[in-house]
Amino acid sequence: MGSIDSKTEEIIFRAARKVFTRKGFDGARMQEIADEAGINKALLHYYFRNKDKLFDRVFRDVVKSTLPQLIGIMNSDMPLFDKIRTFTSTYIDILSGNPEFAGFVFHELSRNPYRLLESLKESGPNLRVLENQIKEAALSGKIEYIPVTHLVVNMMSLIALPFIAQPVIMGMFSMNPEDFDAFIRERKELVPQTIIHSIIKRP
């Protein structure tokens, strides 16, 4: 009986993740999640008493599926420019494989930012590592000093925005899905080049 319960719970969870990432918390309905899972609404409420509890688990799972790899890169001792390139490439790969996630997280951050903040408190990046690298590179004359806050936000913005604004970008530039994929592949090279060019020390 336990294995059956576990299997049913996992089916519900996968269905909820699909509906929530597509519609967000406000747009999702428990009946729609039950239909997606192929169960009745009463059974859904038996496993998850309310939408908020189910959403909280889905949100934490979405965050945990992306954060560990990125945090590992941020906390590593790889050279600064390599870190920028690796972070960009990895984050773009994650979002390319899960195209709804950027919009999903962005929408929910505006609705309830504390969910992500709680996750970051549990296992967030050690930004002192990156900050020390920036200071060392600036002191050696390799880069112009930039506060760690601005560097991280610059990277996150340049990477995530195209996924959040994908329909607008595709419409504005008459892109089909293949065109957009090619555009994103180009950004794996362009974004780190742009970031590095903006901070590199010039004679």
The other form holds:
Number of protein chains: 2
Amino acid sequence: MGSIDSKTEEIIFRAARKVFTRKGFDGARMQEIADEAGINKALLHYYFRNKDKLFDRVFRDVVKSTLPQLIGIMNSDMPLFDKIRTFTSTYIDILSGNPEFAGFVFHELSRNPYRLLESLKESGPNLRVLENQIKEAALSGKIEYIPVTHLVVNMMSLIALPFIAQPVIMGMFSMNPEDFDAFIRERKELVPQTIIHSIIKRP
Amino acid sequence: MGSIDSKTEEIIFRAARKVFTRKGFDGARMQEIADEAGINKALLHYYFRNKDKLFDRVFRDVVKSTLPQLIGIMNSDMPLFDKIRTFTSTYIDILSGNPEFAGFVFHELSRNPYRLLESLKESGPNLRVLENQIKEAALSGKIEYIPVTHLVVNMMSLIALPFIAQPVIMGMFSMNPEDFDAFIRERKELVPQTIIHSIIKRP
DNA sequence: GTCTATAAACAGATAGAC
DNA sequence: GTCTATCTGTTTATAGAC
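Structure of the form predicted together with a further copy of the same chain (previous: the form predicted alone):
In what comes next, the whole complex appears, and the chain from above leads the way.
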């Protein structure tokens, strides 16, 4: 269940992912997906029954292709600062390759939060690990204590929002696409620095 | 041009803003707006001609009701750290009152970036002021230099993303709506702290 | 100005030939 | 499996009565 068997199915699925992640469920058209796949509209229904089911598969695929990597890093026994750097670098790489993913996931989740429960909790992050690292580092005087919630949200924010706000940023700072790419690359260094500076204990 | 004259027009407009900001252009239905306004569908067209024009008015209204305040703070002659604190506090207050605004604006702008040029550049921010403050503070050894772009994006990110990711955050950390409100209130202190700690010069 | 009724266009889904 | 043709329901938009 949930696997891709035939060649055509694969082509359709990729087309659907492209259109859905760009336009969202409401903005996507079955016709556009068919065009993108170079096949007929009827085939979409032959392979995926209806728009909802096709979307569901796409949404799960997007989540599955990104979350586990990030959760893996979060749950690892890497030292705290390394974890922050690796998480940032990996997350930015993922979103650089798929700039629409962040906006897509957040938008669809506020449209229909139920899906979250399934797709997120299937591979839910274990915050205990990170929480203990923070407490330990705080007790040893290495960092200022910060609740896990805020640390995680701060990282997510600094990493994901620039992609969601890409047109705003490009407009506001008169950037072209190359400028924006460079800007994102700079953030691979800057974001971990920002996070670490904000919690590290001063002498 | 662009002003609201009659009572009914005002009621319709508020209903439209509510529905559009929640569902987005593609997800919004003229019927739902009519229902929300307690009037008939035909009246929407009588007052606003079509869906596109109604949406345009709403989008501009949302931008106009938020951006100028933030730009005003950015362009003021407030000291740098005060500016960071005031900007954060004001922005969070705006979004607390209208949690859908951030997701709405960013989503619609990536759907149709043209609108940005008009709505954003009408009251474009003057980054020179902030840029000079950063340079001055860096030269006087008060802070580590940071490009304006990154400083502004960092603030925007830490403030806006939590609202966009609200369902994710509530799911991930098992929060109820009250928990989330408290979480956001905490950020009014935490975000400026994070930003300032990340740039302030260590002894 | 506000309504009901209806037109016109669109989008998702199915039937049936090949 | 893949196509064309078509149906059904939805959604925007207009006509016209009051």
